[in-house]
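Quick heads-up: it's one chain on its own, the form predicted on its own, in structure tokens.
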Amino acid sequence: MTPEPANRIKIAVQKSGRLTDHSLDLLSRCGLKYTKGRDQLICFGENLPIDVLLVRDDDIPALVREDVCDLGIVGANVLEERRLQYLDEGDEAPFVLVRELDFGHCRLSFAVPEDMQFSGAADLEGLRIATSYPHIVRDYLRREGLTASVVEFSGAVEIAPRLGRADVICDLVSSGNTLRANHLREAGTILSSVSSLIQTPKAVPAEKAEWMERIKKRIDGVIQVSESKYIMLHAPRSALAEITRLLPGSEAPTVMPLEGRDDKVAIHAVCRENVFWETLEELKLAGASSMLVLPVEKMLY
């Protein structure tokens, strides 16, 4: 039976940026199959009770905030800005973070002209900071006990030194590149920022809490396959104990009998990080042979 409307799960995502493509990626492994509509705001599920609403990032949180939506996949830096705005308004539990995914890897940085003399954050004081991040660079010149002023900007922040609009800026940095072409060179991180996964603080029916317990438990079991590789090898009994210390992020393995072998096993382990060629080696070094790393495509626990 498919749900009633208002049982159905909203999922807010970035409708456009770094964070659109990993976004809809992730809910389509997930198991979510969907159809946009003709105005290509909404997707709609096919076979799961879940609906994705693109929107702009900086409305994700007020939408999760409203009960609008159920969750929502959101920059930490966008995240951080509005938990500090709502709690100058004396909200203090807007939204629940449900865990920090994957992808969407930047920092806030302050950067400066590249003649500007600069050596640390006690050189800010007195200084015009502009930002799209006021909140947050408040917050941190309130902490570092500083005097600056701090000037708002929508976008293209980059330019405001060259407009003589501010001295210094605060802006998401990934490369870099950006910043070096308007001369200008990163001078300190305040914020480190992945994609967060949040939820609505409001209580909602029990049929859409099982969903959107179901819906959570696979992107963890996603975001856990990301992580994992299944491996198999072979190795001698007495070194059964060294070859599972070196099997990375491995709960404990399954040891298996070799046809005709007393001397050998066969063992198959699910490793929660990365297997690098050093690992293999190491393993080898141990006495393991005929190692065969797998993808994993889906993992749940």
Ligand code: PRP
Second form
Amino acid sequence: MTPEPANRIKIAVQKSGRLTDHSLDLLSRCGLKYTKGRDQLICFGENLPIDVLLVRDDDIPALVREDVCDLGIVGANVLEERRLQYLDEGDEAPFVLVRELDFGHCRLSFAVPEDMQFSGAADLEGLRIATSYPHIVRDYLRREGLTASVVEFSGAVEIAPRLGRADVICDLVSSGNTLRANHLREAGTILSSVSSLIQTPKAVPAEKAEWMERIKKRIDGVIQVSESKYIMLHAPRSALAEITRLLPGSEAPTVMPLEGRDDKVAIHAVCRENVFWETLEELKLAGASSMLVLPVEKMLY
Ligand code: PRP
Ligand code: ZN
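Same protein, different form: I have the form predicted on its own, so give me the form predicted together with the ligand.
Below: every chain and molecule of the assembly, starting with the one above.
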């Protein structure tokens, strides 16, 4: 478990923010145990050849692009901003998107002062827009054929209108609390975001490649599991087709005979979606009985 330091996989994760706990939890559920370094910037993997670097989310795309880190977990909003920036600089493939993850859902939206008249994107014409996402906003304005000036802020964008630095803002919204606290009203979304896993565009040395693939498979498995349930039930043999149809997101269920009952079978299936009460009620109507729904702990395909 202790390959050369150079062959250990480095994963960049947001140091403190909306993605931090979810990202570390995801890696723990992939089996990674780690100790935090004294500077709190690196988590050293104890049982796998993987270390976690805790950094500002805005720095994650560059760390992965420059191959300082092999993998990174960052919001699609930050990725798109950097992708457009690197594209401007002539780099068309700064990182590889491996997959979207299942947390950190938010959106990049325009917001205007509560008392401002604003009926749609066309009203942006001629305004000053404060944002930390200048490339995304300029790209949007270009596509909409609008002319507006973009005022770059690295943080606290929501106070720009009150400071008289801008007329409207374009910023990340999740609960909407920040907007409300600043008397701003959401006025149109330009990007939906979710946390994403990215990988270096460079070829990974063979010694690392195997663990890279393993960790990506485990992440797939963890996400599948959180959305999956194992269901067991009894059903009349004659209702088999209908019951199979009702099982959400399941392929071929396992069908087993019941001792001494020719008319009934036991059905076991993995459902790749949550099983709601409504589904159980429909299954019951179709003839199912003795239904049990269990959480799935691990899954590997
Ligand atoms: C975003 C955004 C707002 C807040 C909105 O910042 O800039 O401050 O989240 O969330 P809410 O709608 O739930 O109130 P974030 O925490 O992502 O930090 P960063 O942009 O500085 O990395
Ligand atoms: Zn940030």
